[in-house]
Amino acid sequence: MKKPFYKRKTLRVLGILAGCFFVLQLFRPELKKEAVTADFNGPENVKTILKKACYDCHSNETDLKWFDQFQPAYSIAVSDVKEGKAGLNFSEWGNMAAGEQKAKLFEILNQMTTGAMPLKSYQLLHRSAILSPDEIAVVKNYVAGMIKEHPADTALLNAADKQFKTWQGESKPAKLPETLTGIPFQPDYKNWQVVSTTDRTDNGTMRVIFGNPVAMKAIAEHRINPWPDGAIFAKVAWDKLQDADGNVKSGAFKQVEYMIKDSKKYKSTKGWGWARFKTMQLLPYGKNIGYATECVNCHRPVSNNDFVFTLPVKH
């Protein structure tokens, strides 16, 4: 007896889909094995937590479950081990100095307090991956127990006088140095308004946050979510001085950022341009392209901020 007609297209659309999902899997990209040279060397408790919730992205120990290797979820595994690892890699932990392994920390604990990662499209599957308040609060102590407050030191006291002395009789530049992916040193940051200042206690800085013309008259007009193209963040960079009775004051100059927003031009990076010139000579930030993707990951935890940790300070 012949099926009737609407049986036998149901059996033709699921027989062309099974067909699909089976070349599909023929496409299988690279997950290279990768040596682990350096692996972090932190308390075992904090190992764990971090092994659980970070490592299958974020080190050369990729374990990748049953579900993981069928497509397309395979592709997207590789794509975003790819991606984890390029912004930090626990494999190579050890060959960080140990400024940058504090900063690193800092940020996992910011990605991890702010619940950007693990990222929730990996905990719907992954469940395993998902950090209760306890580990969380066991990673917190761990970095919390980094954090000294102390008087400066006669060698930070020392820095800033040497640069300062040095810094009067420097001669501009007669090309400002740009980054690898073509952002220019602004000069003229020193003339915007001052927007926030931030405190990092990780790394004994503080930081002023200024604002062009267009991202001043987008807090005039509260129009900061999301910011507007030609918005432009300038975030200086100081030592922290600090004397015996608790009074602070600049330091030595260590870097300056910029976020440039322009929606089009950016739209690979959410829009923004981003850029780091380290020391007095003003060194651009980045060994490839890649370090782009460093600071979104940096930001991520912000997105619903359009990326931008900094709020206006209300007068």
Contents of the next structure:
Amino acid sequence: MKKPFYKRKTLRVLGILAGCFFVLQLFRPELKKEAVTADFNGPENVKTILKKACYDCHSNETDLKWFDQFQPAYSIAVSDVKEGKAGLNFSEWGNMAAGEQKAKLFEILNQMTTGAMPLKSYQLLHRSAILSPDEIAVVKNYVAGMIKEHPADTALLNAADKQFKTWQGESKPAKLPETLTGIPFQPDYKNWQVVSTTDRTDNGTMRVIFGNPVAMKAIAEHRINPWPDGAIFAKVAWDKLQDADGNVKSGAFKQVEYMIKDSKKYKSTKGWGWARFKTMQLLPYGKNIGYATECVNCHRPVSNNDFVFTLPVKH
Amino acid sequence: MRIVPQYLVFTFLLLFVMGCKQVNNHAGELNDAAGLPQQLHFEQLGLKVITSMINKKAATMSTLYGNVTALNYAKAQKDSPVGDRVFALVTWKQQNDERWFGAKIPGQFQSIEMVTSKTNGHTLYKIYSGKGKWRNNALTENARIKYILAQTAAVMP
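Complement to the form predicted alone: the form predicted together with the partner chain:
Shown next: the complete complex, the earlier chain at its head.
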């Protein structure tokens, strides 16, 4: 008697697959147990939400479910946890300075509201990690409470004043600094056109985003997703100096950041070269070349917009 | 039509994955409301950024531009006899940045104010505020000139 076609073939294929599955189980990368040293110390209702949605990959309290124990899920989990903890580890939250914690909270909220985090691939099986609008609202409410805008104190005013005077008498540095990834500081940004400006109530800075001629041409022709190779942005940040009437002017220079589009050269960092030079010493940001991953991760909420936050204004 | 269970499962899985919320963050769009009136060809003036400011009460944000002479003046805080100083102050209403909670960005374009301070001592003022033409404003002119000329340059290393 002739068997139906699918019965013969399916069985054999399933057999091979099952074999592969068992062999795969032999490979088990280690998920190192680490102690909780300085756990997140925010309000309990916020912590509960972070625990259920983030702690599996962003803390030393990873709770693998039974289906995470099988390969290849196990390898994916271990790699997610490793990467997750490198970017943010709630078990070491207390080791960050207050300013860093605040900046991180705004980033966390923005990752949540845009749906960038928790990862879609993780949500697929870990349904309990999916955040409801109400839960996001709880986090938002907590984070919004950290926005404090008040008139500038003397320290901010003096810093701005001192810096302005030094700048007036500046001498050009002999050699321009560069990042560990080899991106040099480009002083010409101040001669570029403006893409937009931002008022950051989350960290008390105001910013101007400049675009080089390639970027400005792309805006004029409305070809900005993706941006063409050769486009460069320079985002400059200053302290906000607010007076008693709520008028704000720019204070001390904080940093300039660059995004340089080259889809081949910077393929591993989403087609962009990332750079940040801090203070008047123009200190390049990053302890090792991995700093660029940090940049990419923070820009993930706008991954559908070629990783660019700025909404360009035609001038 | 015959319904194959396996296909049904796949279809549901696919729909499920696609159904994961996609946030509309206006990808690929320009900030149209904030765009400067095209007929002014502002970019072609080739002015440089001097500084920027925010008015919290009015919920506006502005960027002050100028030619090289104006920039040098705002930087050195003294006059040089090189040529006319041209300033342009562009103002927008603020709007919340939908891409970053905690940020505000330019919203509706409000006005451009131009101040030309000539070497012969004359200072001219005009404002373009969306009515389609440049106008003078005798009432506020002096105060605005004073305000614009008093701005110091933002530090840009």
